[in-house]
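Presented as C-alpha cells, the chain that follows is alone, the form predicted alone.
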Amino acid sequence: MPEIKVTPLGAGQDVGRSCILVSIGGKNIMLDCGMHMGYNDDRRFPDFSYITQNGRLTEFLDCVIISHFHLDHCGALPYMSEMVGYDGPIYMTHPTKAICPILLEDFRKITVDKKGETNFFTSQMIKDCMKKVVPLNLHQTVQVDDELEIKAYYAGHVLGAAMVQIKVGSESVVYTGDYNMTPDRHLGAAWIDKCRPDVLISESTYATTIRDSKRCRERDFLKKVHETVERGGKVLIPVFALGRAQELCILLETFWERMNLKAPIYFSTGLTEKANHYYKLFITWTNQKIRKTFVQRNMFEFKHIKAFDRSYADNPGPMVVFATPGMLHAGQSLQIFKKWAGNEKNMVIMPGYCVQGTVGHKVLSGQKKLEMEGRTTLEVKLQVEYMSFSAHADAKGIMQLIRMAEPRNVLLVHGEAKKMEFLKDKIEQEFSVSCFMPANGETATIPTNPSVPVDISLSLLKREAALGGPLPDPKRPRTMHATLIMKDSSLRLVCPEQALKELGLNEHQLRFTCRVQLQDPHSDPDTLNRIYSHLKSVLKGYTVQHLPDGTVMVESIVLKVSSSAEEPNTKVVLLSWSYQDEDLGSFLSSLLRKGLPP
C-alpha cells in the first residue's frame, strides 16, 4: 500500500522551530527550517540528525521549501545548508527571497555581537545559503525533477506567505506555512483550490479561538493607546519587523490624522525602513485597497511616524513606540520595556502570540517580578494588554481552508498539544477524515489510494456501446472486458483482438470445467433429456440447444452425462465454460447439485 510519512522535527505540537519531513512517492522534502524564540542552547535548531548522523543532507533531500520569512520558519536555513550541509534547491517566494536574508542578519547581529555567542552562522553563510534559493511564482508548477513538483498559493499571514503543493504522480500534500483566512488592512486572506490533496498539513496556532469581529479589536486597542497617551503614558508595542507592524501603523496614522492628536509615535528604525521599502516593491502581494489607492498615495508613507532614536525611550511626556522583535525575547523592544516597566501609567501591548520562555509570554502570565541576565529582577508596575491582531487563522478558518481544498486527511503542526487534540476531534467529527498530530521526532504514516489513470481506446467504447443494455448510469460502476496494455509508463485499455494484434500474440481459448454428481435411476441419453427440459424451463432468456452429439448447450456451455458400470445410479455430470460465461456456469453447477425434479 503505498503511504506518506510526515515526521515533525519541530512545530510537533509545539510552536516555534517549524521543520517538517515529508516522504512521499520515495521523494524526501524539507518544510521549512526554523529556529525557537524559547532558547538560547542546542534546542534553537532543529535536531537534524534525525535525518543522518554523520555527513552532508544534500543526499537525502530532495529540495527544502520556506513558505515565508519568520524565523521559526526560516531561522536555522544558514545552520542546515552551511553549517550541517546541503547544497540542493531551496524554494520560496520572491517577497521572503528579498527579506529573508535581513532578518537573518538581524538575528544573527543579536546573538553574536550582542550576546557573544559562538558555534553560529556568519553573514558569508547567509549569502551563501541564499544563493541556493530558486524564486517561486504563485500558480506556477515547478518542475523539481521528473517525477515531483511543487506549486505556490497565497496564504495571507505577511508579505509573501505561500501555501504550497507537493505532488509525486497522483499523491499530494498541502503545506500551509502560517496562513490568515481574514484579509487585513495590507494583505489579503489565504486562498487554494480545491486540490483534494492527500495530506493537508494545517499550523494551529489558535486551535481553539474563534476571534471577534475585527471591527471591535481595532476600536479597542486605539482607546487603549489613546488614554494611555491622555494620561502622559509611553506605549509599547513590540512587533516583528514585518506584517502586524504594518498592519497596526496604518490603523495609527489614520485615527491620529482624524483625531488631530500630537502625541509622537515612533518606529525602531533600520529593519523597518527596509521593510517597507518591500512592501512598496512587492505592491502586488498586498490586498486590492491598498493596490488601488498606491498611485494616489502610498499605504506606507506615515506623516505621523517617525524613527526612532534610543535616547527618546528616556524623553517626558507621552509616546507610542513600535519596537522590534515581538516577543519581547531581545533586541531593542526589551531595552525599552525594561526601561518603562516600573510605571503604573506605561502599557505594553501584545499585538501576537508568545511562545513560552520568552519575556513576552512571563509578562502575559501575570508575571510581577521577572529574572533578567545577570541576576537582576525587574519590578512589572505598567499595564499589559493582550490583543490579538495576529495573522493566523483561527479555528473558524482553519476548518474554513479544509473546506476549500477537501483534503482526504489532516495533520496538524504549530500549536499547543492540548488545543490541537480539541481541533483534531472537531475535524473528524465535521469532515470524517482521519486526524493527526504527531510531536516531535514522531512519524505520521497515512496510507494513500493513488489513483491511476488509464487510457481507453475508442473501438472498445464503440463495442461496448453497441452490446446494448441500458445506458451507463456515471455514478455505478460497470463491468467491461478488455486488455490492459502498459507501455512507456502509460496504460491502456483495449480491445483483446487489437491487444493480440498489437502484441503479435496467438488467441488462446480458456475454458471452466466443473463436475456434478446427480442420483438419477435413468439411462445415460434420458438423464441428459430430463437435464435439457429442466433448463429449458428455468433458463428463459437463454438459447438451450440439444445437440444430436449427445450435448447440452447452454450459450457457450457444453453439458455431457456419464456414468460408471458399478454405479449406474449416480451420474455425473461434466460441465464446461469459456471465461465470458463464467457467472452463467457457477449458476448452472450450483442448479444441477440441486437435483432435478422428479
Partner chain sequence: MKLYCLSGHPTLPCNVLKFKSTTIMLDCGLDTTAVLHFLPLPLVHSPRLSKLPGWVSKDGTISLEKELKECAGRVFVDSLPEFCPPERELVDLSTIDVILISNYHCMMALPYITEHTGFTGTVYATEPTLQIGRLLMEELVAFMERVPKAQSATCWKNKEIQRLLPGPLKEAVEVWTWRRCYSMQEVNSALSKVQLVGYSQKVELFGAVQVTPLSSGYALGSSNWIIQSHYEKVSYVSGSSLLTTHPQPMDQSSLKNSDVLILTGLTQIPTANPDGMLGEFCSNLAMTIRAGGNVLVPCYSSGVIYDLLECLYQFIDSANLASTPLYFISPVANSSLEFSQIFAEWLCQNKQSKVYLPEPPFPHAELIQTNKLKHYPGIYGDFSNEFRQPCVVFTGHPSLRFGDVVHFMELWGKSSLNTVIFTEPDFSYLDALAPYQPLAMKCVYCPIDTRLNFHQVAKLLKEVQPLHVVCPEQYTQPPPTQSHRSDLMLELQPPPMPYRRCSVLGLPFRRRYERIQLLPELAKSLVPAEIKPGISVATVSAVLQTKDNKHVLQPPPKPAPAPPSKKRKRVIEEPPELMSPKPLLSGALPLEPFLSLLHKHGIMEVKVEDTPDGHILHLQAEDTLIQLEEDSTHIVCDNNEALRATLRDLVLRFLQKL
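Form predicted in complex with its partner chain, following the form predicted alone:
Chain only, nothing else included.
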C-alpha cells in the first residue's frame, strides 16, 4: 500500500532547527533547514548523517524547500548545501531569498568573528548556496520534475513566509512552516484552500495557548512602555531585525504620534534600515491596508524611530531601544541588557518565544542571577515582561487551518512534546483524523489510499450519464459495465464492444435454445396470448411485446409457440436467448416449465 513517510531531523517535539524529511510517491523532500538557537555545539544543526553516512545529499533529495527566513528554519542551509553537499534546487519565496542571506551572514559574523569559532560556513558559501535557490511565487505551481509539483500559500508570520503543498500524483502533503491566522498591523492572515492533503504538517508553538485579543496585548504593551518612559526608565525590546520588529515599530510610531511623546526610540543599526527597505519593496506581501495606502504613505518610513549608536546606551534619561537578536543570546541586545539590568527603573520586554538555554529564556523563567561568560554573574533588577507578539497561530488558529485544508492526517512539529500531546488529542477528537507527533529521528509512516485515475471513453460516460437520469437515485444505484484496457502505462475504460474492436477480437456468440412443453387446450395463438398476459403480469418493469408475426418478445428474448397436428394440446414453446440475457432466459424457461395459470 502506498504510504507517506515523515521524519523530523529537527523540530520533532521541539522548537528550533526545523528540518523535516518527507518521502512521498518515491520523492524525497527536505522541508526547512534550520539551526538551533539553544546550542553551540554539533546539536546546533540537524543531523544530516541520517540521510546518508558518507558524502553528498544531492542524489537522496529531490528538492529542499525553505518556508521563511528565520534562522531556525534556514540557518543550516549553507552548511547543508556547501559543507555536507547538495546541488539540487532549493525553493523559497522572493522576500525569503532576499532576506535570508543577510541574516545568514549576520549569524556567521556573530559566530565566527565574535565567538571565534572555526569550521563554520563562510561568506562565499552563503553566496554559493543562494545560487541554488529558485524563487517561488504565491500560488504558482512549480514543476520540480515530471511528477513532483509544489505550490506556495501565504502564511503571515513574517514577510515572505509561505506554506507549501507538495504533490505527487494524487498524494499530497502540506507543510505550514510558521504561520499566523490573525492579520496584524503589517501582515495578512495565513490562507489555504480546501486542498485535502493526505498529511498536514503543522507547527504547534502555541499548541495549548488561546491568546486573548490582540488589542488588549497591544494596549498592555503600550501602557508598560509609556509608564517606564514616564518615570525616566529605559525600555529594551530584544527583537529579530525583521518580523516582529516592524510590527512593534508601527505600533510605537503611531502611539508616539498620537500621544505626542518626545522620548527617543532607537533601532539598533545595521540591518534595520535595510530591513525597512525590503518591506517597502515587497509591499505586496504585507496586509491589505498597507498595500492600499502605500502610494500616499509608506508605513515603513518611520518618523520617530532613529538609528541607534552604541554610545547612546549610556545616555541619561528615558529611551526605547529595539535591539537584535531577539532571545538575548548574543550581540547588541545582550550588551545593552548587561548595561541596564542593574537598574529597577528599566524594563526589558520580550515580545517573542525564547528557546531553552538562551539568556532570554533564563530571564523569563525568573532567574535573578545570571552566570555570564568569564564566570561573572549578572544581577537582574530591571523589570522583565513577556508579551507574546510572535506571529504564530494559537490553538484556535491551528484548528482553524485544519478546518480550512481538511487533511486526512495531521502531523505536529515545532512545539513542546507535552503541549503537542494535548493538541493531538483535541485534533483527533474534533476532526476524527489521525494525528502524529514524531520525535527527531523518528519516522511517522502514514498509509495513503489513492484512487486510480483512468481514461474513460466519452461516449461511454455520456451514455451512462444519460441512462442514470438527471438525478442519481441513491437507493437504486445503476451498475455500469465496462472494460478496462491496460496497455503500457495507460489505463482506458471503454464499453465492451469498443474493447473488442480495439483489440481486434471477434465476439463469440453464446446462445441457448430451449423447448418447453406445455399442456394447454387452446389454439396456438391463444396459448401465445395467454403466455403474453402471464409474462406481462409477472415481469413488471420489463418490456414484454406481442409481435404481429406470432412471437412474444421479452426484452430481446424471442418466444414461439407451435404444436403438432397429432397432439394439438401439447404446445412447444421455443425460447432462444444469448448469453447476455442469461439471467432472464434462465428465469423464463423455469417459469414456463411450471405451466400457465388457469
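Residue numbers count along the first chain shown, from 1. Fair warning: this is a prediction, and the values are worked out from it, not measured in the lab. For clarity, a rigid core is taken as the largest C-alpha set superposing within 1.5 Å between two forms.
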(Q) Taking 2 Å as the cut-off, check whether the CA of Q517 shifts that much or more between the two forms after a rigid core fit. (A) yes
(Q) Rigid core aligned, does the Cα position of S311 differ by 2 Å or more between the two forms? (A) no
Q: Tell me, please, whether between the two forms the C-alpha of S457 is shifted by 2 Å or more, with the rigid core used for superposition.
A: yes
